[in-house]
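Only one chain comes next, encoded as structure tokens, the form predicted alone.
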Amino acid sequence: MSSTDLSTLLQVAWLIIFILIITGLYQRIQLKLWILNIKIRLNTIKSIFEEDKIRVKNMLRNMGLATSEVLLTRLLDFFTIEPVSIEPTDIIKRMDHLLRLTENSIKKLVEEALPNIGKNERSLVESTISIVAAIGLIYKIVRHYIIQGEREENYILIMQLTYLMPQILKITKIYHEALDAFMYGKPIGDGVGPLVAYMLAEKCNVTSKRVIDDTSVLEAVYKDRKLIIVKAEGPGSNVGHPGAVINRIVEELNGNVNLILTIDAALKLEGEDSGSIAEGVGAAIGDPGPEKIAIERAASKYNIPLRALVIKMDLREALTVIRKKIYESCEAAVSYIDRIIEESTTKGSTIIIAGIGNTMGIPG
């Protein structure tokens, strides 16, 4: 090719690019490519959603529920409307009421549909349906925005969605992977708090156990101190109500508590090591508010030191079957608790230790 032909070819190419830019065709082509990319990934999310629905239907059928579609239809779209926040008076009480009403309503629907299975099995059904519902919600929201963006030719909305899709798809796949653990009642990373509490109880001389509000309370003697170990009642998929229970225990003891220590999982930042342990001050609990504030109010009312211990992990590790590295961190956390107890309290002290999280697969 001669230099003249090359020069002509370049001029034509620049002319085509110029026409594409000034006519807006370049943006339209880009928009179509973005929409195509989003739709391909949206179809992947839809496939995951449909697959997991079938898995849960089969699970329900194996448990004796012939008309699983009815229960799924009711629970997959079940929602809770947040309380009015413009008038914050009593908002925690109202939120707690709505959350407990949601929990009890779902439990009642599952119990009525599956009356012949045990409490723990029903809790697994509730959790598996909630996971499928989360995937379904992701699918519906993405579908809503892609339809809206395409109809209105909203470049900004489509562009934002394009760049968010890898993260959205990643979260969807994590929920999909988590379904296996919840269907079969295997311990998950989020259960590190209850697991540490269980490990600690195994080392102690447990003197009594009672269950309050789906929450186990064990009293024990450890290092010449009275321990009150609080965790969700296992081994079903259950987080209990540790905040309300701790508040009740503190009131029963008239505030004669020397330390409250909460242990929970925490999402790590990129670059941090999975299974790393960190300590701090405050209530380590990730609920919407009622449980956390109950602990804070009890501690502040009687000026009780409130300490926290967290084991860090990513979202996949939190929602899927517990990894060996995370399990080993739980063992290390028990030793960490020993040090906090000896540094912060004296012999004869009363200490509340709460393992926060889903106690699925963990006894006690």
Contents of the next structure:
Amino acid sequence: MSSTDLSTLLQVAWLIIFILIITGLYQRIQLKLWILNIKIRLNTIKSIFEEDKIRVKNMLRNMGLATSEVLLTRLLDFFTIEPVSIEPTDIIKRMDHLLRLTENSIKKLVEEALPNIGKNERSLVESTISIVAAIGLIYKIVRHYIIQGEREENYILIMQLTYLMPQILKITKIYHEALDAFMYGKPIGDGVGPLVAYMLAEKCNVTSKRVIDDTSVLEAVYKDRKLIIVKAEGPGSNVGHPGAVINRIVEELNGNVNLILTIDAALKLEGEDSGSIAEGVGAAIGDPGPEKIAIERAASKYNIPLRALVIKMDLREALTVIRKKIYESCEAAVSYIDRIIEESTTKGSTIIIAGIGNTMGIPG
Amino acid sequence: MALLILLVLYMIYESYIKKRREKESTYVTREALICLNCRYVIEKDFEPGDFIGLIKDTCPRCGGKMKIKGIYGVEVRI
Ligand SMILES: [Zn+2]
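Other form of same protein, the form predicted together with its partner chain, not the form predicted alone:
Okay, now the whole complex, with that chain kicking things off.
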């Protein structure tokens, strides 16, 4: 090729690029590429959703429910409408009412479909279906935006979605992986609170046990102090109502409590070590509001110190089977509690210790 | 020109490293059983229906009852 040929070729190439830029056509090409990229990932989410639906159907069939279609369609699209927040008066009461109603409605639907199955197995079914519903919701929302963005050629919307897709896909895969733990009732990372509470109860002399509101309350004597251990009732998939129960116990004791200590899993920041333990002040609980505020109100009403202990992990570790490293951190957390108890209370004190989280696979 | 080739090679190398780092680890669920009699501990695979604190199996050393002490996921390398 001679040098004149080459320069003509280069000139044509520059001309094409110039035309693409001034007509905005390159943007169209970019848009099509992004849409293609999103659709490929959306298909992955769809296949995960379909696969998990089949897994749940098989699970229900094994439990004796041959036609699970009706139950699934009702539960997969179940929704809860948030309470009005523009007028915040008694919002906690309204929110608590709606949350409990959601919980009870789902429980009732599953109970009607599977009357011969034990309570623990039923709780696993409820959680499993809610995970599949979450995956379904992700799928439907992404599908909505890609259809809308493509129809209206909304460059900004498609661009945002493109860069959000890796994160959305990651969360979907975490839910997909979590399904295994929930189907078989294995303890999950979020269960560190109840696990620490269980380990502590094993170490001390438990004198009484009662169950209030799906939540176990164990009274025990430990290091010459009265311990009241609160955790969700296990070993089914259950988070209980620790806030309401702590509030009730504090009222029963007329505020004669020297320390409230909550233990929970916390999402770690990138770069932090999984299984590291941190302490602080406040109510360590990740509910939408009602349980947390109940603990804070009980503590502030009687001026009770409110301490928190968290075990750090990422979302994947929190929702899937508890890692050995985090399990070992729970053992370390029990010694940590010993230290907090000895440092901040005297002999004869009354201490409430609440293990917050899903107690699946952990009894008591 | 050489610089351009180097840049392209570096980008390919980096995406390869990134992919390798992001390769998802897989976990198997194991459980530790402790003998209530002689405190002997064995580790075995999780079976559906098991939960922490469940009394199951007999001790291979003394024949006593065993209790599930812990259930956890262990990373497997392929
Ligand atoms: Zn033994």
